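Just one chain is shown here, as structure tokens, and it is the form predicted on its own.
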Amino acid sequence: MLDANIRSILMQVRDEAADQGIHATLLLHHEKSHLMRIGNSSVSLNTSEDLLRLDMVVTDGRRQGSQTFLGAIADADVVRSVLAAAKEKARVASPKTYDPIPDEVDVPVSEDSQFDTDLAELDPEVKESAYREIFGKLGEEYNYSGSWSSGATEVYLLTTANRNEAYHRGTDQLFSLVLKHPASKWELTHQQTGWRAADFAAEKTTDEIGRLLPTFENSGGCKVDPGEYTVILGAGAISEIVGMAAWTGLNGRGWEEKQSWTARMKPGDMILGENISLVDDPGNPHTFMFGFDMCGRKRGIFPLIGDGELLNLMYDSGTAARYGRKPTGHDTGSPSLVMDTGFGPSDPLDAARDMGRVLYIPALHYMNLPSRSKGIFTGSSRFNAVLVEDGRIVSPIFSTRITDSFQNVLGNVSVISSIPESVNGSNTYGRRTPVAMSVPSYMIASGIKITDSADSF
């Protein structure tokens, strides 16, 4: 929980500058952190780290100051000093041509629902073992690599607009493996993610990729040549181009400023095909769910896309200021974004059963943007990539690119997985601020534009 005399500190000084009439936010951000990586089939990092940071920010008018602050909070006098330095950059900071939306707690909120303490203080004895017994179960003939990154986060908000306060407290994880054939050069990966400890199970990694192993093993994989494919895109894919789509299509920054491939649409259009829904709700478990975000505003569910159809943009405080619209409780680093599932068996290879000739491509990788405007993106299948005919797995390929537009991809879906999957986000580098979507476990879209493959793995 919350440090107590910290909390105390922090009403204290906040307090003093209301009664000073000084608009301010305080965020309190604390982590505790461990990442241990693997490299050439053993432990290259293992490092961990505990930071508290204190965000301060100051409006005056249109005028608006900030500074951080970076360690121990051991009386008041060391957060006067963070104020006082937001304060005078207040002061000397060039006037925005909006007046900004003052910052305010909407009501008291204290969650640590998704917090684990063994998770929080789990063991790197635990990570090196896990990662010992997969690789004696996959073969100590293979190069492995990974990642594994856990920890707790709390934040704390206030400002002095009232006297509420906002509080939240969670664990977190991301587990990846990439097994490497030494001579063939292919690779297999899996993930695992969660709240607490007990999400992560070895047995779930060897599984996974011992069912692909043969495969692998026993086929030289093939090259697919430019065109359309009907393609299953797993849930790491899905999340990929519908995360990149909504940051690019349901921005009210973008859609304003015209660079959104939705710009010339409005709410009500037909934007994505009629079985394509997402919204984004902070309290779906197969999230990290965030009560509130970073200007204090309540975010609960919240509909981008209802069976095609554009619904709302998601606007931060400056953005609808700038704009005259309002705040939809997004200055947050965790939205919660949940695509509907369908309603297609739990195998996606049933799915495709009766399809004839289909590519697998469970991920994407080194996503970009050749058009923004046009919702043009682009992404490799590397890690785990198939070949299906008549429901049967025959062959890897070889690193096949996808280019295409969202409207094509997520416009031509003809099976939705029923399972919902929930897929890690969080970026390692930076302050920890998990992330997750919920997405189908898989989907199948035709006509998808394949434009190059590699001419080998």
Second form
Amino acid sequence: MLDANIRSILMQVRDEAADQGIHATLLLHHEKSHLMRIGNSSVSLNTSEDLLRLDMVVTDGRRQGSQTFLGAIADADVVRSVLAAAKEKARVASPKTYDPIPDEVDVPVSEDSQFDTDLAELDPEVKESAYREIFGKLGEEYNYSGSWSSGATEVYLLTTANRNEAYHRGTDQLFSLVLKHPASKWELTHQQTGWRAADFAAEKTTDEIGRLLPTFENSGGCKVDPGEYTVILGAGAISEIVGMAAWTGLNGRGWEEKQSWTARMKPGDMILGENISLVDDPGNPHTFMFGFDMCGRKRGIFPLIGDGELLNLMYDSGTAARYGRKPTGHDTGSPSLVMDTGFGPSDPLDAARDMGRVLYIPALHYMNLPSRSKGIFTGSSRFNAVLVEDGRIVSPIFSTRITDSFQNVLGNVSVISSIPESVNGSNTYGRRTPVAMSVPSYMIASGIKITDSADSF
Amino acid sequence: MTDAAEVKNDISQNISRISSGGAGYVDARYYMEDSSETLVLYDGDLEANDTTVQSGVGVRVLWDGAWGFAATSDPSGLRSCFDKAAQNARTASELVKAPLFMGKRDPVRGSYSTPVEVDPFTVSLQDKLTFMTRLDNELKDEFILKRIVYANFMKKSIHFQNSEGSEIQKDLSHVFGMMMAMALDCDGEMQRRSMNLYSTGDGTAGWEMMTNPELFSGHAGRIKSELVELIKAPQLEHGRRSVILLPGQGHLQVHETIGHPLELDRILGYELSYAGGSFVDLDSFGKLQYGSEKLSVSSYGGIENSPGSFGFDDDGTLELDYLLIDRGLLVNALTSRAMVNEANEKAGREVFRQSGGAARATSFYKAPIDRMTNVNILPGTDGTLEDIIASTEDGIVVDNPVSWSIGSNREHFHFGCEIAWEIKDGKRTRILRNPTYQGHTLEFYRSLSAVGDRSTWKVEQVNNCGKGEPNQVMQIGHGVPVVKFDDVITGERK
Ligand SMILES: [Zn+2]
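I would like to compare: after the form predicted on its own, may I see the structure of the form predicted together with the partner chain?
Every component of the complex follows; first up is the chain already shown.
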């Protein structure tokens, strides 16, 4: 639980600020992170981080300033000095042309339903022995790499608007393994995600990679010529495409500023295929559930696309203030995007049985957007991608590039899996911010544009 | 942290304690200061006015061929931080097939300071905002829908010590600037022109870079006038033609398809689970014709005012000046001590003579990995941009990236740019919208047919290169001349 001393220091400084008429937001972020990295079948790095960050935002009419401090909070003077720095920045700031919407913790929140002590205190030896077991089962002749990040995050939010507190505590993990053939150079991967230590099981990885190994061992791989293909997109690829479509098409700022691929549409218009529905649902346990936004707004289910129709756009506080809208509490910051499942069989190969030659691309690497206005994205296949004929895997494919639009790919989906899958989208660039999407385990779309492919693995 | 001398003394004692306990190598980086200020004017509104301050110590312990790392921002927690790093290394050493080793090195003592005329952290916020608002006003125009003026200032004071007796003090300062104007084109699609602060390679790296009209502040009028043409321009049609990259685009091409594939940790497979691998392997060095004879690429720490210059890396190695590609032939990589040792051992021969000084960590709480320094294409002998245009039959000149997507082994790529100028029979004819080009790395560099002279060479800055797990964002420089490639696939198929 939140350190009692730090909590009382923050409340004290919040009260002092309020008494002085300062409008401030105090956000404490505490992470205890561990990451084991594997390279060349060895542990290449075993690292621990225990970091405390304090963000202070001061609003002075139309002027705002913020200061972030990373370090030990030994006494109230540390917090007062961060407040003073933010206050001074706000004093000197040039005024905005609109009134910022004050942050306010709507209702007191204290949530830790996705906190697991076993994962928070996971001994790195557990990770080491799991990797050892997997190497042994899949074969010592391969080259293994991977990483296993786990940790606990605490977020504590106070504002001078009232005395409410918002507190979140959670745990999360992301395991990955890459198996590379030392001579042939093909790569297979498997990932596991969850918020409990018990969500991980070594067999899930050995089973999935073991299933694909014979195909890769017994085939030289093939190059895919440019053209239009029917493609089975796996959960990883779906989360990349849908996540980026949401980021660029469903946030209020991009829409207001006519930068998004939805800019010429409005709520009520059909923007994608009739079988595509998407919500931001912080109550969905396949995501990392975060019940309030960083401005203090309580979050519930927020529909974005229903049966292909644009229902709502997400407005963060700054965008809402700028364009005279209401902040939705949902933004692209820590989303819990959930795409509806369909009626497809659990095995995508069964679904593709009558489809002839199709590509199975489980994930996309390095996606980017040549045209945000047109919704054009590009990215390439990497691991586990194969050519399928009449529902049978016939050969791995070399790295293959898709350059297409969200509207085309998500407008021509013929089969959607009935099984939801959680895809961990967290990165560890800045502070620990667990993010996961719940998407169908696969979908099949036709007429997908393949624009290039590598000549070998 | 409290008294810096006391902390350094504590670090020395802990390094000795952990070394004498059996560690093969120990180092610590003490960030006495690590500040970053970000200011963003968005349509004139100050949307970011933020400063981040942090300090702390990161400890790295090598135990039986495996790294353990731990960090603390609490001076009272130094001893337990060293213990944690050592414990992490011991756990890691239980699963080691290819032991890492640093080799023996004499103590290195030295210091490095980025040359700065005016420390941006001494310029008042008021003065910074007045300057940025002036730029924003220059970007204003009726047809312009969005304007952005961005500034980022970084300052780090780092004390490095290791178990070999090395002690290095680094005081780094970086300035990043960007301005952008956006407008809707004739099809209702948003177009943009932008300008990033660059350097000429000489001079200082303080606030004076921002206010220098050539390097940054004098370009608002140019990008506006290019944008007004761009929004009326026709689309680039699909087809094969020559592509001339201005440094604003060329630096990212170099970054993604020369820099990243030549990071030795990536070549050795240490990035497979995240950033990816490399089509280059240890056999490639001294044999692989990476590009045409016109291609010479260096890793050079001597560019005074570039974020890729830091004096000494986080292994305590002096940052060097050496060739990566010599007249088309691949000869070296971006290297650190442990990676060089592992590569040579694996190859059974000396592929690399010494570390190139590329081990870098982004903050005290991250462990060093192989990073780019300043990865540069050396100027050539094909004259100015106008000379290169004059010798081009059918091509485009492109500038500034909109989109970049690269294959996981860096073997193929796809780039979208802000603007293209069409070249027909040696003359610029018109501006074209939505230019894209794609290719395969080796085929592309082997088609390099012209390299501009020193007058075309600019040091572009990258302040957001992502790599590693835990992920790290790094600051890098690229000195690049104007370069021309032939027979490139451009535009998108209908
Ligand atoms: Zn990069």
